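A single chain, nothing else alongside it, follows as structure tokens in the form predicted alone.
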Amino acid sequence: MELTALDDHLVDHDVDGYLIDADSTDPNQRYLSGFDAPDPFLTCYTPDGLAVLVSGLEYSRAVTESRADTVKRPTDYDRRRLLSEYGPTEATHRINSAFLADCGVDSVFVPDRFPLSTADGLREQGHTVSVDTDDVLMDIRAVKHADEIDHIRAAQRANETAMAAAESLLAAASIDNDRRLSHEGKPLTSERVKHEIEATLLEDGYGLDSTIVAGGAQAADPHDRGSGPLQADEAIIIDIFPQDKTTGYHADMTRTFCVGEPSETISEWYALTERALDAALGAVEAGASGADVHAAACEVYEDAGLPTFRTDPSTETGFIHTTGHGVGLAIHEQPRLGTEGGELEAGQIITVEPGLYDPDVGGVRIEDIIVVTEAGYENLTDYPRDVVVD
């Protein structure tokens, strides 16, 4: 982990060390700290070493298998004298405030969601708390070493089995007279092609709070997660995003697919949105900007008459959202690719998601996840594009 830019952040702003208190589904927490744990602990880092403040539950784990060059706990500083001689407010203050003073800090940069329990009670036992305006370690965060890349390169892995799964049952599918799709006697609804994504992904280590599986309307809303049963010759989104139970790592990736016979308008959709991928991913290279990938797939729309929100902001259908985003600790992290998106670097993970909508027709979108690299990218993902289910 290279944490330079760090260092250099707090010499250059005058401040002794970087605190975060929040629990490891925090990605600065996890990322900073190496530790799993479900509740809130304080991590300070400074240049001269980095130490973790954890209950005394999860002291020992804490002392193997976090990154601290120093792990303390509550009992370190006679908490039971401070409970009894301030409560319990009070005496949290006061164990924290100690905990800085072992660290040899008086002021701290703190991330702009940090509690501000913990900031007030830091200033009143007389320690500086300011909020990292220029959110430096998400930024550091968005460039991966090699084992990051690597989990996100498994995690991806894992994604395509569970997209072959879901693949896979709709292709089994029947359809009745109404040209809605069956599975085993039952309707296949959204939840059923869900379930054996989520129970697929289980399989292999790995989980998620949720997934799309959207068809007709409903795929024209691009964070609708579909519900119901599903029909044939609609096109049916499926957006798979999940995370390694063990490293935290995501992976994100999504195919449209169709049983049946897609509509005229669909497949010619399916057409632009491939060539509007393909066009952003021709413009990925260390040193474009995620504005540059973005104009690269809305251009390919615009050509063909489409709206987008680069050239109408309050567009309805069309092309509705940026190009992609980042993926690492959190699904949606830096870079972004869209027309405020900034310098590409080698070593980021994004994805690459050009897409259209209308709930006259239904929704189209695809997405692989990509590495910058210097002279272009490297894609991870390894799954078809085809549209029509066979």
Given for the second form:
Protein chains: 2
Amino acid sequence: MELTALDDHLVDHDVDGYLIDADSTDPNQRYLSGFDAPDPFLTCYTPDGLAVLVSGLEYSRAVTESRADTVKRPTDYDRRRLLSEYGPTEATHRINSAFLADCGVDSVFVPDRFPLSTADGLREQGHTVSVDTDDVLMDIRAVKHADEIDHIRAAQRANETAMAAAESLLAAASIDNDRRLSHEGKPLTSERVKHEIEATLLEDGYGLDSTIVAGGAQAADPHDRGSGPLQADEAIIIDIFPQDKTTGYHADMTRTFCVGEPSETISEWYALTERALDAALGAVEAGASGADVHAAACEVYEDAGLPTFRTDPSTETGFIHTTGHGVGLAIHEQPRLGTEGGELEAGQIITVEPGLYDPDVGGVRIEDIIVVTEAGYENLTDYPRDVVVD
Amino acid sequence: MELTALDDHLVDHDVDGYLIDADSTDPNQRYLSGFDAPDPFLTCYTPDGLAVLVSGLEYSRAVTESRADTVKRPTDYDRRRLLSEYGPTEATHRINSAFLADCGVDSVFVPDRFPLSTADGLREQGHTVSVDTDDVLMDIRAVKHADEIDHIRAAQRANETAMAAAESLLAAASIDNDRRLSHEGKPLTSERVKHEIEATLLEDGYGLDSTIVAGGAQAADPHDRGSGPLQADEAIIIDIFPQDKTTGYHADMTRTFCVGEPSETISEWYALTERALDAALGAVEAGASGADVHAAACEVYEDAGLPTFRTDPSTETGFIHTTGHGVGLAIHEQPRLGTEGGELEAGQIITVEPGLYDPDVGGVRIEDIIVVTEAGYENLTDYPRDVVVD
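Right, the form predicted alone is done; let's see the coordinates for the form predicted together with another copy of the chain.
First the chain shown before, then all remaining chains and molecules of the complex.
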């Protein structure tokens, strides 16, 4: 694993190593250690190599599965004597300190959410522990290696299968006299569609914390996951962001559907949002900034006379979020496509997801996931954009 | 919410408040705030009341859904000025400090994995931040309220439905000439059985990070989740620990099955493990210790001449784990049923799960989940213990 940027960062700040104490749901831990473990463990990176300190139970698995050059366990550091002499808390601190000494490390950078107890314990043992406020690992993780791109591409294929299952369910729905959707004699709810999505992903080895299936006024709140019966003629936002249970990598895609007849406003909003998406995609290339891409989407909406956060920071309708975000081991990571978005680099994987919202109209969002390239981008998304389901 | 034990703890240590900075997957955060949010937020408890500091996006939901007496957001603390004057990191620290001042708090206890950046930032602003090494919230959480017991009881019902689905799948399997199990013409694998379990739980609104379906030598490693084709005549351990997606509470149960003819050793081990389970259950009551319950299980195995961690701490066969653990918002919490397990209290919910392991034989484990009562226990588990599936 080549981490020149991390080496340089440590040298620049005169710090010996980078230390993580987390389980592998933490993206930095998973990335650096390459180890998938349910309980927290220590990973110490120095320009000379990578070492992990894991429980005895995880030792042999860490030897074969982790990226570490050196695997240590508490019994390597006289655990029993330390326990009886100092009790469990200080024994742990002394074991951690001995592990760092083994790595040749006095001072360490740590992520901002590094556990206080571990930090204070190491400080008591004479180590210098500082938060890496630049969050260099976040920037390193943003640019994907070829195998990471493959993992995300695979996740996006599973995502499309799930989206197709959801769309088929909408297409199979019938419309009752109150313009409510029903399926197999029962009201078709957001929950039922979400279940279809989750079950499809599960079958392919993917999990998700949540999914958005939100219709009508619910879709006008980008944070509402949606619940209850779905209506015909309303815009229904479906936003799916699954995680591969094996690799840990995510995909992310949104489509907006309508069963029946969309209102004129929804149809206009949909056409505008497609144009905003295409404009934003057209602005993507290595060297452009996240702010440029966001501006391209905003301009389409602003030219149509609709509010954005750029024209009115307090607006609650219109385009009320940023244009996109990085995707990887975390579902939201660097880079960000907003007013403060910095320079894009080839190999970054980002979503592009303009949308419009108003409780009186509903919500419309279209989201693709792409890889930034030198010349532009490669779109990892292979799913139609049609709004009307039939 | 009555938290007399927390009030007393703060007074005893002359600390003004208890502070958490975590999202609600953190059991302490979920417990104290009563709020389910995907991003980290601050919860400050004092004997005078509970306050949360959440993002503007979560504000209105926190007002209606959290347990807090006071809900604050960064804009309440002059966020825009602080941002331009100090930049994002120090602005956050100053907002956090102003929030604590609002709560009338100078000094705080925090959990051991409290984020270092928040702690150091508050210290720079003049606050005293110390890790609560006694972990008082862990002890408080161990004794369940009536509604928590109801949540776990409901999760255990869903768990039994999933176990029944898995057992039915085993019962429907046929045995080929190599004594391999097959189902609908394909080899029956651990993965297929896990899928059946997960799909059943999903239907009921439950999620799980993982499930154990491990046969043969795999079952001899309590940490092996199991993979690949299942064999007849071998012991198959199924350990399911689902979490209710709405309430956050877990259940936990293990059964061991055999399709075909178990070996004599497996049958003996199963009978012994049932006796160890009954002995351990018989030792449970308020006032007994976790060590007593563990001893009761160990004695059954030791009397039969099998090794335990008590007789041989380095053994890799026999009874090689503790007898059980608390279950709640975390799948593993207080109390612990091991050699150092302290006094049990009425209202604690624990697993009792003796087992035997040897790669040459396989693994056998039976696990029930129970509530400790003054007179003994109430068993929340309603599932047969039969080993042979037919």
